[in-house]
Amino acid sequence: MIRKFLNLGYQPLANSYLHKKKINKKEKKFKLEIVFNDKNFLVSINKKIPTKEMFNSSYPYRSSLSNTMMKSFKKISNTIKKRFNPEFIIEIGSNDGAFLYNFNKKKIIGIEPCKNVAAVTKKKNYKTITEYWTKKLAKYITKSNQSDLIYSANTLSHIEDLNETFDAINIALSKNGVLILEGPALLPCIKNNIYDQFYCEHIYVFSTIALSKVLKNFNLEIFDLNILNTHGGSARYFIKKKDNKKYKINKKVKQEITKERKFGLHKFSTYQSFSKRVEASKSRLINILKKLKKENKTIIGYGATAKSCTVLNYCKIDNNLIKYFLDTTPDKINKYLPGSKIKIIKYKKLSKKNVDIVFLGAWNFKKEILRKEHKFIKEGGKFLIHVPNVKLI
């Protein structure tokens, strides 16, 4: 049974940044409700948005603009080379090539339906196919040779049709091949009140118990995993076909499932409790911002992320409270955040002379950002964060 537990209100498409000439036009919005499936323990958004509305030739996200993500991709690439030594790799959701570039271009193919970001890798002569991952595409790519490693980071959560996805993976993956999936993990999300992990693109946020049940339907199983700090808490799953005897199941898999069950990720009551904490977080964030505004503090935002879009629209925060957002992504500069219509300007070093408080939209890169802005903090500037608790730091 599908059960609703969190209503984040009407939300625009999180990455549909607005041009100035469209600022007064009515935006398309969707009711963002989060649901729990008590049969397979999947947590997802209730109303799925058509894929082509979200992933197109104006998609703004760039993996390579984050030092944290570049280091993470470099590290896993080295692990892959040493542990698996693959001859032919497929990356599903290759974005602007942050993972691809760690490998010999003759040994790897990227799948990236967003033409603007795929063009970046093509310029560097990496083979990138600008299509969605399907059974038809899997057959075409591997008609003469199956892949011995398929990698996908922060992409599976965006794909509504899991049947098509995993059927295609089974077609493309060799008998002893390895599938590596990584993305935001549900346990830290629920534990740390990370409600902005949910937006139109994030159809699913997976737990190990839910993913295990899904994989079982496709004769696949998790044999190892890593818990990561990226994106506020992620999981990297190493997956094989069940008849693949080359890899034994690591005890870490059972330990993680035990941890998730102990926390209650298989119980609806856990999500009801989460919903109440989210509502309390919303009230506290609004109250703090209004108090700071009354004190004539200059408040700006840092990181015009898809996550921040959820927070701003759920909490009904606009440019009356936050003056503007700083960002480094070229496709976002001089545009406006959807819904809240707060202007995004090109990143420049923070200075206490013209900014008092910075709302951290890109909180998942907090360590990297605080190191970068140490001078601002030393001058007395403060950051406002909302996870795990709303507070000034």
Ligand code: TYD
Contents of the next structure:
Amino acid sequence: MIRKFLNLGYQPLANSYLHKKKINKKEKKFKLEIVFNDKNFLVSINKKIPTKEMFNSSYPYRSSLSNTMMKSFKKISNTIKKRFNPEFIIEIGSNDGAFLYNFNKKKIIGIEPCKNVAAVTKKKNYKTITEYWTKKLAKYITKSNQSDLIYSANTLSHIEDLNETFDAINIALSKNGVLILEGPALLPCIKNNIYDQFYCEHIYVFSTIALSKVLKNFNLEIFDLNILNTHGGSARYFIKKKDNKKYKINKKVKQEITKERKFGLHKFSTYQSFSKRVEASKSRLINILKKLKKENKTIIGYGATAKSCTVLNYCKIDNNLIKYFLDTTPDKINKYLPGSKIKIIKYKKLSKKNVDIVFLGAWNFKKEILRKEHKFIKEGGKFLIHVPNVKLI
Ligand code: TYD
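Please give the other form, namely the form predicted together with the ligand, since only the form predicted alone has been shown so far.
Below is the whole assembly, all chains and molecules, this chain first.
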């Protein structure tokens, strides 16, 4: 049975940043509700948006803009080379190449349906196919040679049709090949009240217990995993075909499953308590912002993330409370956040002279950003962070 546990209200498409001339036009919105499937423990959003509406030639996200992500991709690339020494790698969702560039051009192929980001890797002569990941595509690119390593980071949670995805992976992956999937993990998300991990693009946030169940249907299994700090807590799964005897199942897999069950990720009541904590977080965030505004503080946002879109629209925060957002992404600058219509301005170093409080939309890069803005903090500037609990730091 599929059971709803959180209503995040009416939300626009999180990555459809608005041009000035469009801010008075009515935006497409959908009711964002989060559901739990008690058969396979999958947590997902209830309304799936057609992929083409989200991943097209104006997709703004760039993975290579963050040092944290660049370092993370470099590290996993070195591990891949040492541990698996693959001959032919496929990356599903190669974005602007942050992972691809760590490998020899002849050994890797990127799949990236968003033409604008794919153009970046094509320009650097990395073979990139601008299509969605399907069985047809898998057959086409592996007709003479299957891949011995498929990698995909922060992409699987965006794809609605898991049957098509894993069938295609089974076609493309060699008998002894390895599939590595990486993305936001459900345990830290629920534990730390990270409700903004849910938006139109994040159809699923996977747990180990849910992913194991899904993989079973495709004769695939997790044989190892890494728990990562990226994106507020992620997991990297090493997956193989069931009849691949080359790799033993690491005890970490069972340990993680035990941890998740202990926390209650298999029980609906866990999600109901999460939902209550999220409602409390919303009230606290609104109250703090209103109080600061009353004290005449200048409040801005930092990192116009898709996650911010969920927070701003759920808490009904607009430019009365947050004056503008700073961001480094070229495609977002001088546009407006969807729904809340708060303007995004080209990043420049924070100064206490014109800003008092900074709402950290990109809280997942807290360490990197706080380090970068140490002068502002020293001058008495404060960051407002809403996860795990709303507080000023
Ligand atoms: P991200 O957290 O990856 O995204 P999402 O919720 O959209 O999936 O996006 C980070 C955003 O923060 C991105 O728009 C770039 C911006 N950013 C800065 O402006 N400055 C920074 O120092 C960092 C690390 C990110």
